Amino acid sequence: MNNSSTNASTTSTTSTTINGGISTPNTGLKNYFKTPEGRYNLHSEKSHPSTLLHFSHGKSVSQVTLANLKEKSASTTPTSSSGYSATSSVRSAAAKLLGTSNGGRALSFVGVNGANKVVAATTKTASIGNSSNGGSLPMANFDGKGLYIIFNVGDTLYIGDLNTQEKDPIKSINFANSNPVCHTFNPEANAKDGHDLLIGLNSGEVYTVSLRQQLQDIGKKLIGAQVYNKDGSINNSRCTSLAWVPQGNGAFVVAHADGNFYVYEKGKDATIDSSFSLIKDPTHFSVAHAKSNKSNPVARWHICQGSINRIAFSPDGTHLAVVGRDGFLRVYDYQKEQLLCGGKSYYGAILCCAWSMDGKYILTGGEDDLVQVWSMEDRKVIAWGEGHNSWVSGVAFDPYWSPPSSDSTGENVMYRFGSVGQDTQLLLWDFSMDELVVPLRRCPPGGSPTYSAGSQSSQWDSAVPSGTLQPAPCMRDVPKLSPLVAHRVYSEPLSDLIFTQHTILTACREGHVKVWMRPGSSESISTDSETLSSSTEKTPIPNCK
């Protein structure tokens, strides 16, 4: 595809700060890109202070979590005896903690939806536990309402505020003996303990904490944390992916690099370890439950022999998608603990997956440089997209986009989704079942093969039986998608993307995030918080077919 027709015709010079503050220009990177609905402009960039050195990054790839903290009830909001405001307290404390100097400009909340890299001088010596504020100003009156970005770099987890254009994060949490590698936020967390943030380490340990509580504290250690799988007592392989169970009353799932994932109940005592029966055949799927009802985790699912790379629940929590190093997508009925369907990539591992808003489709991307669209109705690949020049590291549907001439009454739903890859590109795609072009089919002698736009899979093979893992289909038998937009975002490989109502967030694996403003959106992103809050209160999406 010709990028010159979809990207901006002019370029801007940005800079990457490396090696203690030396700034090198990134020429050729455009600060906007065009789509049929208008122009996406670069709103802000989120990154680490220039004091972070490359050797501090470690081998972990930065992941991004978007967190929406709702307004704290008045009855539980502490009052401050001093006249010092919460906002100025946070800014002052953040400036001291991060060791950054902004001259006469006050440090305000920073949004980093990706992987900022701030390593304080005490990073290597910090440990997890209760922290002391020392002589610093208290932040107990900080309410914390708003949109935040959580990301990991090396041995540090960072938190930033999405609503400003400040570049540096306001909060860093250091881990002494292990690196945080994955995390997720639960907007449905109950008020009993407020634990809404889930953090997985490369040691296998898992922590639940209150995000608001971390923001109120000025220390660099986790406070009020509950630890699971302590010292790798259940599984000492690296955590690879985490997910809260939708409408699961605090239950969550933790995937590991050895091909197992575990189901935990947040309310149970995390110090009571579980014992599970031995895995008889590591080549087959199996589920084992804890022998005691007091144990936590409560279940172990053995998925595959290689690493699990990503897990994702369907919006209603009915189904669970799992992708792994062996190159398979597997979709399970979570409640029945049964394999429904799945299939193989064309080459190598599958690295990422995501569900459509209605639970009808699953995106996957991986080492074959392709994006695949899976149908839950047909239980197979119904389209594949070619456009990346290297591994696809992140995929996501855009739940806020709608076509200019959409009619919500019709069955022909148009979807917009995005993908990012190690080729440094962001690709946007449009997809509709009725506009898919069915590839050339074999025909009997004397027949006339044709291309046709199609009604679901009636022109293809019949739906696959339940519980079947399929080989990769022949590319000639599956419709091909082409990207609508291809935009080079950064000079480093990209690792993640997130859609909000007003922005697209892209993150590179080295810990830099760019915030792209949608066409027609104002400069303020604050309304995203209200939109996310209202969207979580909508009627649940019906079960997938």
Second form
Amino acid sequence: MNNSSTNASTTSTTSTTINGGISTPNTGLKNYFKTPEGRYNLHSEKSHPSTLLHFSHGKSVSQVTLANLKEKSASTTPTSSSGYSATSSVRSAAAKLLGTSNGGRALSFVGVNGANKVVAATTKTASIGNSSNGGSLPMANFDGKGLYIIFNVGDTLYIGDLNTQEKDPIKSINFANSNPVCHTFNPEANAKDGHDLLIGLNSGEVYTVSLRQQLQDIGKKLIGAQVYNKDGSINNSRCTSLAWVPQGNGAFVVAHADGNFYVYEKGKDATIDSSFSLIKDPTHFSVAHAKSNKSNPVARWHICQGSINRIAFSPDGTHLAVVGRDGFLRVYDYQKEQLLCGGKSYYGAILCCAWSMDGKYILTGGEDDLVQVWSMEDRKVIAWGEGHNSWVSGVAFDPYWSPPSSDSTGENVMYRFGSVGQDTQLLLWDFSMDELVVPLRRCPPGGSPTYSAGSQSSQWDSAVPSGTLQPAPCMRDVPKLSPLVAHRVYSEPLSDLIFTQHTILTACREGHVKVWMRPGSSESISTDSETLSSSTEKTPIPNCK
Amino acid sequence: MGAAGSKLEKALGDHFPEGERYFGLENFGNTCYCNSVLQALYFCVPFREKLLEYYEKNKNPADPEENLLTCLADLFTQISSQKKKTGVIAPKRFVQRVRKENELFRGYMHQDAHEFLNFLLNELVDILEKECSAAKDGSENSSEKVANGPRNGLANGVQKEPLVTWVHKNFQGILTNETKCLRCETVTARDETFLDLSLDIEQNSSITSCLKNFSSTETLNAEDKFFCDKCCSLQEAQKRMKIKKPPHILVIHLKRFKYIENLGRYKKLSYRVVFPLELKLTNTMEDADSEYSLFAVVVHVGTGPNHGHYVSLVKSHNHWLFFDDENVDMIDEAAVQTFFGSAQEYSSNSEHGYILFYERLSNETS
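Next up, the form predicted in complex with the partner chain in place of the form predicted alone?
Below is the entire complex, every chain and molecule, led by the chain shown above.
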């Protein structure tokens, strides 16, 4: 995949200019990679002061959240609004911004797909931000807008400015008692309190805060936070994944390491503890609702034994994908609180998942080193991506990529997706249903030999109380995909991946983020408003036909 | 000791598994290599059961000759029949026996746990085979041993089939070494049995990937050509290893001690190699992908090959336990991850998974 140059980092012209921000003691790491559409160059790195010890509460894996801060004042800009109309008006604003109807739809689930993946979704609405606040320290009257990244390292949450090439974070927030381990951002946040950032801790505690408010403060403490599950009073196991409910009016979902997730609603008194009935059978799925409708959380879903590793809402918010330690992907109808479908990994836990923009496919990755493509229509695994040499820790569809030959018939839909793994590699994949080589199917032992399309669709909308989970397929039965590109990103295992309009962000477990410029993008990811508007002419979700 | 025991009992509370014993093993001067392997084997339940069974059958033998097998059976029985649920046991007789049998383990030097495991299993096989042939020669009062005799019966008559002891039944698998001569394209297949797989490791890889590399095709050329019987000469060839028969207990040894030529000595590779709690062997010749579950890990602690410490992680009744000589503690399943290794060469973390024990899940067809 890489060209024939030497092991030493090849310094391209673009990167030399940036090298001030890039410390590369790692030899053998290239600062570009090539794809059929062109070359991705390393634009900048975001990191944290490595001299500090962050491990007062043990190590934790860095996750990255992308946040798109819009104009500050609710009344002065069309992109924000007040009260109930918040969501819809943001959506329409975004649709306007993106110039497509799809854009509105895309935006409506922004920031809701589970911790980070989702964040990828967030980005798609924003062209990479402006440079209004280039690398400066937080200011009391901070009114920046644009793209920021939030990442956790040890007991600290860092905020980096994606509008500049500045390596150091512009803000760090210390957590005294426990490590922050997951976070997600919701650009549609209710304007009333502006709480748009959700942070989950190792202790099980959850905080909501306003990102802007954090940037306005120069201290190292969380400002104006609302705490939920204080001292782990409802659940004291680790938070593993968070998601804002799409168009949920500030409702959010918090998954824990003990196989439960909780639904919280905004504005309900977090100090009144909810009591839930005991889980009668931990091997079975159950949903319990809070006895008091004033308390928070309002519901507890018991999913599985062992940890939930990631949750992600489908773009339209109707479905919720949950993956975990037991190796199952489970897809629920969120409103009906019912299992729709799901299946087992080849083996081992599933560590990450992400939806396609059209809600038709789910990617998962896990301890079998495979990237799994799950089809909602077929309700089964339709492809395995083989290429990682270790566990797959992050997956995401690329919502900005468009197939080279624009076959506008819409018959053959192509998708681009990416995955990162503990093998330190970023892999990019192209996938099209038509090009899958389906192995001759033997009768699966003990199962029905075929999936009949008829029965499938009839089952699809039926009110069957629970769906069924597929067993692990045999290696020989599943079509295989090979990666288009394999690029070694860091010397550390990778933990996260985000696609933005102009870049790909990769993060390693230790909290270093690399920003890769897409081919053809301008030299700087910081675009002013004019380039912003011009760039929005690009269809943001080409694969969504 | 008592305090530690009660702590574990307290931690397990009502969940303390019925009839199970968690005992630390006393260290007799650098015998942690032995202790860590013994714990892994003790919690290899099918192996333990066979050994306890063996002890019952041979409790009062006519000739009370002591060997490694009887010492091990003795030790396991001693542990399993303890009145207390937790505590410490001194495997004194067993360690003495090991030192008597093999001068390698006689000194008080740090030893390699994998070498020890290998020695122990092979020794047990030898003893069982000897007993079996002795039983066949003479008396008939030992029906158990006959039951463990050749699987294919004695149909072959004079031709002596290799014995399949219960050690084999637990640990033995068969590899097929396929070599294809690149000139005449003849494929030569040779079967080899194994009691464990020794895998080369790479930085930031997984066991899955190491197994894949193990079975990947290798070209024999230059200095390393293959003598083709058909061509009657040295030829370039392609070689690959396939698992023909997956074992019931899959023991994977990570080659963390590597001879570095320009240093003239062994070096420990602290590479991060992740191992899943469930694993499948894909490159087998059997139809179904056999699934395994991790139940024990022998961990090497330290930076070099000639010193350090061994501990073991063991899964028993869905709880993970940490055995460090005398000490036994409960650990979280998630803590197994801390023994994967280091992504960077220089790291404060020096506790690395070294030998992995997987048991084949019974619901798989075999």
